[in-house]
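Just the one chain here, the form predicted on its own, laid out as C-alpha cells.
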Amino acid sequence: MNVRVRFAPSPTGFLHIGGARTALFNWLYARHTGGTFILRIEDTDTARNTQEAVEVILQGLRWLGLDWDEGPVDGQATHLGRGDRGPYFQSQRADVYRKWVQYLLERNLAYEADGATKFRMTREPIVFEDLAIGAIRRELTDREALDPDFVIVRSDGQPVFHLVNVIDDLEMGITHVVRGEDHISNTAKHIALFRAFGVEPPRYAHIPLILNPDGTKMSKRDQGASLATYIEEGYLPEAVVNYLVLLGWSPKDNREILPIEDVIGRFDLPQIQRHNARFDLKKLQWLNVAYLHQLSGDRFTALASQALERAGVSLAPFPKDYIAAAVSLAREKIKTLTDLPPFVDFFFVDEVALDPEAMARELTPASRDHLAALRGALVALDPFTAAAIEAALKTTAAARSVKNAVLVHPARVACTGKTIGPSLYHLMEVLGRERVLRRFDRALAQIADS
C-alpha cells in the first residue's frame, strides 16, 4: 500500500503546538513508509479564515522542516517537490463537494430539511480498530438515538467540516488519518459517510492531547500554545521537533536527543503512547541548549547574526571573522537565540552604553588607578590574546597588592558597560587592543568627570 496522509488545519488563528505535533506525526509516518504527505487548508469557514493565518501555518511548517509532497495546479494534483507549491484549499473545491452531496441525495442517503441538507446516519454502533488506541465502539447517545441524522450542508449552502473532511480524504486517496484524540467523537460520523459513498474508510490513529503542566488541556490562550512563540523567542527548529516527537511517542530506549533521521527510521503508529503528554518548557529549553551546543560554527554564526539584526544590531561594518568570534563567546551561556543580543551587543558599537548602577559600583575613584595601571600593562602586550591578557591582569593585581577581582570588575564595565557577560579575557581579545584601550580611556574620563 502506498501510504497517503494529510495535515488539514483551519486558518482561523495561529498554528497551535498540538497542530504542529499532528503535522509532524503525519510527516514522520509518510517519510518512514516512503508515502505521501499532503497539506490541505480547511478554509470553508469564510467568516473566520484569514490569509494571514494561512501564511502563519505555512511559515510554521516550513520552519519545522515539514515539507509536503502534493498540491494543486489548475485544479489538478501534481507532485511538487517537497512543498515548493500548494497546498490544497477547500474553498477552491466547492464543485467537488456538490457532486458528492448530489450522490447522497440521489440514493436517499441524505435529504433536505429546513433549507439544510442532512445525512441519514446509521442507527447501528460504529466499531473500528484505532492504530494508536485499539478497538473503539461508538454507540448512539440518548439524544442521538432520537435523531442521529446530522447536517452536512448548512442552509446558507456552506458544507460542514464532517462532509468536506471525508470527501477530501476520499478524493485524495488518504490511507491513514492521524489526528488528535479530541476528534474521536467525529470518527463514527466520518466512517458512516465513507460507507455511504461506497468506500472503506482510511485507518485511524488518534494521538493523545497536550496538557498544560497543571494537567489542564492546553488551549489557544495558554502560554506556549502558539508555535510562533518558539520561532520568535529563538528556539532551534530541530530542538522543537525533537521535543514534539517526545510528546506522545518514545523510542523505548530512554534516549531524549533524537536526530530526525533516526526518528524517521523508527517511527510507527502503534508506538504512539496512550497517556496525554504534559508540556514541560524546562525540558524544551534543555533540548534547545543541547542542540545549540551541537551546531556547526558557521550555522551558529548565521543564526546568531539573524538574531542580532532582528534586535536592531547592525553588523554591516564588521568583518565576518570578528562577528563569528564575538558570538561564539555566548554559545555556552544562552538558552535561546533571543538571549544572545544583550549578551554580545557591546561588540558592535563604537561606544558602549555604561550602565549607571555598574558605573556607580565599579568605576569609582578608588578603581581609577588600578584601571589605569592595567591599561598601561595592555599597551605593549604582545600577543594580545586571552592568555596574555589574563597573565597581565594578574601580574598588575599582584604588583598593586589587590585581588584580581579589583581589576576584573572595572575592566569588564569599561569594555562592555555591564557587570555580566562573556569571559573578560576572551572578550578583550576579540575586541582587540585598539577598542579595549579606547574604552578604558572613556571609562577613566568618566571617573575623572564624576
Given for the second form:
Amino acid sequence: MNVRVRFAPSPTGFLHIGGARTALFNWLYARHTGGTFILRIEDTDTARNTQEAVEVILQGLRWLGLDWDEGPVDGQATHLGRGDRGPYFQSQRADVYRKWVQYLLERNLAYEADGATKFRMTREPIVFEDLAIGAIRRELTDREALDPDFVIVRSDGQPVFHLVNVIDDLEMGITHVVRGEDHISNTAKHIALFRAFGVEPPRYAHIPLILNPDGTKMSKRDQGASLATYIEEGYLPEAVVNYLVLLGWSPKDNREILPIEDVIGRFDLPQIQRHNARFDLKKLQWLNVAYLHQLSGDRFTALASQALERAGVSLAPFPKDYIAAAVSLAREKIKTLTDLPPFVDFFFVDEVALDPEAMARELTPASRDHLAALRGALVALDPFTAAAIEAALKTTAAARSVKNAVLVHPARVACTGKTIGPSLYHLMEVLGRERVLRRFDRALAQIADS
Ligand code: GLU
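Provide the structure of the form predicted in complex with glutamic acid, given the form predicted on its own shown above.
Everything in the complex follows now, all chains and molecules, and the chain you saw is the first one.
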C-alpha cells in the first residue's frame, strides 16, 4: 500500500509540542514507508485564523526538519516532488465540501434542520482496531441516543470540523490517521461519515497525551508546552526531535540517543506506547548537551553564529576560522545555544566591557606588576599557543614567587572583562597576540587611572 498521512493543525497561533510530536510521527511513518506526508491547515474557523498563526506552524515544522511532500499550486491540487509546495488550506476548498454535502443530501444521509445541515448518524456501535491502542468499541451515550444526528454545516453556511476533516482525508487518499488521543471521541463520527460516503475509513493510530511532570494534562499555558520556547531558548532541533520521538515511541532497546535515520528505519505505528508520556525537561536538556557534543564542527559553528547574531553580536568583521575557533571553546560548557553569546561575546568586540566588580577585584594596584611581567613574557612568545602561554604564565608566576592564580585572574579579566569564561590559555591563543597585548595595555591603563 502507498502510505499517505497528514498533519492537520488548526492555526491557533501556537504549536504545542503534542502537535509537533503528531507531525513528527506522521512524517516518520511516511519516510519509513516511502509514502507521502501532507500538511493540511484546518482553517475553516476564519475568525480565529491569521497568516501569522499559519507561519508559526510552518516555521515550527521547518525548524524541526519535517518537510511535506505535496500541496496545491494556485488552488489546484497537484502532486509535486519534494521542494517548495503546499500546504493545503481548508479555507480554499469550500467547493469540495459543498459537493460532498450535496452527495449526502441526495441520498437522504443528511437533512436540513433549522437552517443547518445534519448528518444521520448510525445507531449501531462503531468498532475499529486502533493501530496504537487496540480494539475500540464506541456506543452512543444515553444522551446521544436521544438524537445522535449531528450538524455538519452550520446555519451560517460554515462546514464543521468533522465534515471537512473526513472529506479531506477521503479526497487526499489518506491511508492512516495518526493523531492525538483527544480525538478518539470524534472517530466514531468520522468512521460513520466515511461509510456514508461509500468509502473505507483509513486506519487510525491515536497517540497518548503528553502530561506535565506532575501527571496533570498539559495545557497551552504550561511551561514548555510551546515549541517556540525551545526555538527561542536555543535548543537544537535534532535534540528536540529525538526527545519527541521518545515521548511516545520506543525502539525496544534502551537507547536514548537515536539518530533520525535510525528512527526512520525502524519507526512503525504498533510500537507507539499506550501509556501517556510525561514531559521531562531534564531529559531534553541532557539530550541537547549530548547533541551539542556530537554535532560536526561546521554545523556547530553555523548554529553558534546564528545564536550570536540573534544576540546582537556582529560577526561580519571576523574571519571564519577565528569565529569557529572562538565558539568551539564554548561547546563543552553550554547547555543550550542561548548560553553561548555571554560566554564568548568578548571575542567579537574591539574593547571588552570590563565588569566593574571583576575589575575592582582583579585589576588592582597589586596585580599591576604581575600583569606587566606577564605581558613581557608574551610579547615575543613563539608559538603563541595555549601550551606555550600556559608555560610562560607558570614561569612568570614562579619567578615572582606567587601562585598561578594570582596571574590567571587578572589576565582573564583583562582579556574578557569577566571572571568566568572559556579556558584562559585557549582563549588567549584564539584572541592572538595582538588582541591580547592590546587588552593587557588597556587593563594596565585602567589600573593606573584608578
Ligand atoms: N485540526 C484538528 C486538530 O488540530 C485535526 C485532527 C486530526 O488530525 O484529525 O486537532
